[in-house]
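Here's a solo chain for you in structure tokens, the form predicted alone.
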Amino acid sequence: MGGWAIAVHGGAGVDPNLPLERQEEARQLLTRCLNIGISALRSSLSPIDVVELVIRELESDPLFNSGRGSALTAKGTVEMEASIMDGVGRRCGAVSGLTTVKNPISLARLVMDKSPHSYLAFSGAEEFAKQQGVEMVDNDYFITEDNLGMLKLAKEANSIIFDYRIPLTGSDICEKAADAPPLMMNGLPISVYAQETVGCVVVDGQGRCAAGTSTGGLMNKMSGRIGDSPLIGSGTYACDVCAVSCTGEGEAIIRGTLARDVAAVMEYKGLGLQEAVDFVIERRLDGGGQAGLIAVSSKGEVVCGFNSVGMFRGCATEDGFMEVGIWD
């Protein structure tokens, strides 16, 4: 085995005009989360525990689109989703439609550990959360002024918005849409594109892998929409050879079963982790889909791959390597 490795992401697809101070805030958060994960791994915490710990930190900070700071539905509410998977035995848990659970990733973990099921959603997930005694908060806790402003812009533009807290006016957003070729999702046009889903993948020194992903979804999304993040095999996957967390255009990730495909080409084609990630990014995103992913292998390798304009990401390995980046 090659020792432990960890990677985190804060979403693929970044507006090239993102202010420098916001770029720095993102780098600082990713660095803090990496250091939390590194300390936990050095303390021999299990990979699944490290994944949950790191994603809880990301969910508690409003900078990215998960937990507090989640994107708003067309109704102005928050509907969050998350999944977690332990490569040991391919155990998994997932949740969708959460409105009052402070840390969705922890409820996904409880679905895996404390229920006979793999996936709970909406009222059923909320009721399970109450039964398990997890921390609950009012929906207002998750809503930020930035996101209220972005929802207003989205409604004025009559569009779904994927945006990294860019301070745009209504006219700015229309000019951006007019100047750029139209982006499509499931055959329908969308406007500004920049996801912020968070995720973490971990392998320990024994080669045990785990992965998790958490998101608030799309700004101005239809109530009830479920993306790739809680879907095992699409947004999240872990097995005995690797662990993967995806981010980007959810509908394209779902169609391509991106996370599982990384493991599949390693298992069936004998590809290494870097080759597998490259293959999936290049060959499995049909219709011009934009996405990214982070992955670790049981050998201690770590890889980040994306075809979008940037991805918020960071990774570290036991031999001292550590990197945090946004652009190519």
Second form
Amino acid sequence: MGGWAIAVHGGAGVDPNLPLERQEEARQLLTRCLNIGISALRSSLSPIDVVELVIRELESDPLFNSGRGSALTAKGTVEMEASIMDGVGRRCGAVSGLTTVKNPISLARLVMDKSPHSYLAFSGAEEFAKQQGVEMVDNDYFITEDNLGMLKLAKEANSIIFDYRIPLTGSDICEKAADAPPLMMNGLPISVYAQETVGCVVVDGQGRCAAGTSTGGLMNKMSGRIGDSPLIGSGTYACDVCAVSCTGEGEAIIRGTLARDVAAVMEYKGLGLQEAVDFVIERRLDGGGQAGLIAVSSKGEVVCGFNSVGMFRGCATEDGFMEVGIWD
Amino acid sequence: MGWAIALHGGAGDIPRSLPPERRQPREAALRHSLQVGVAAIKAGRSPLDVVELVVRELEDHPHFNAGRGSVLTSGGTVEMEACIMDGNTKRCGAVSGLTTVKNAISLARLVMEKTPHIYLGFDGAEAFARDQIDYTEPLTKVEEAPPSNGDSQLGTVGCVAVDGKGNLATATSTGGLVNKMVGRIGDTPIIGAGTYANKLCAVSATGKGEAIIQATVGRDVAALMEYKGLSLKEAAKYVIEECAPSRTAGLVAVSATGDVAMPFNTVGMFRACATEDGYTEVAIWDDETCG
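Taking the form predicted alone as the starting point, write out the structure of the form predicted in complex with its partner chain.
Starting with the chain above, the whole complex follows.
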């Protein structure tokens, strides 16, 4: 049996031409979040506490698509969603349609701990947030100049249906940002689509697992659109054998019930974590859907898998292993 | 092989002392909806059309907790949700937080067919509905006292169907829990929880939403068939008896080969089914049929 393990992600499907400074900023953020998680694990915080703490950090940083820095709806506003699940007892909480709650993951946790329900959305969720006294801010707080620019581009291209059938490029090409032609989808650089949903999975030394996912959703989405991140079994899942958080093309993740399937093949087919992740990434993303996920097992293993070009990710285990990556 | 159809009108603590005036209209509605479904299958309609049609019938019936009969939130409003899924393609559509849409299941189908998304909720879903024809009509809620035992789980409706060629579909619709918090979303619109279909089976669940979400009921029935090789009946029984806590859930399911399963761990479940070989059943509790 292993010790603790933790993984974080900042989204699957990365523009191979992402400027090196942005790649560096992403690596630093992932590293910082991993270190926050590691320190919390060493202080014996429970996995669910660690997941919440790490995701709060990701939500507060405008770099990825969650909390501050969330993708914008077609109306130019932010609507955030998140879910959290405790493998112990499979308790869960989820929220959608948040517009003024500073940390969606924490509200999801409160839904789990302090409400009789599992999932609250829109004005009902905001009302619950007020009753719980969580930190609320104006919707403007979440909106960044970068994303306003991206929304404009997306509207000009008049599409949020994006084609993930990007020809796989090698990681060496990805590092040479200046040389490669811009990677386009539906006429726009891939980075416009803001796939960088964030997530975290943790297992402690006693084998208890927890997972969480948070996002602003798709750039230029219809107001009211709900993706995979708040859906238990799709974007997030945890039970007594593993914890999983997914990111990428939301509709494909939902159809594939990706997070639940990793656990289901472990429970029902007896696969180990790595085999389960490989199986799900290869076989459950039919129709060309592109996605990635991070997962930990109760045995202390940590695995990342993705079929997209790149996934912002980091992982660490108690025996000192630590890795932050973007490409294959 | 052969076609099969199963439908439910909710699982919960349905008292055996349910008076005839509360029991008979529901049995009649189940029977009628079953007939509508069977006629549609025999006429060659696709399973996706069939499940939508049957759920619309159930939504329109005031004695079930969906559409016209939806229960009220703590705010005194109605908030409906629904979900539909096609087994072959795993395309799906879901809606939540509807207040003025007469047939939530049909809006869910439109989300699947007319938008690049799977799931729309609340104001956004209502706005989408207004852009479609014929989908909003002021709902006139039929006044009905809540069941005297305070049962709040009763009444979600759903239908699963398979045609003679193994094509599967599922649809579920609900008004949610009595006195639920405004904005509460249950299992019905969550793919893999209350609603799920793939090439092996189609499932529609009912009961305590929070329990069905945690147990990923819909997906697990299919996963047990696929990963452990269980039959539909074995898989459905296992999920209801071992995965969902006692007195929280029931489901109807059909397999690509025309099997039907309708297990529940609550006192009763309003249900009905029919298969191509002529079998039909309309029932509420587990030791009687009134087919």
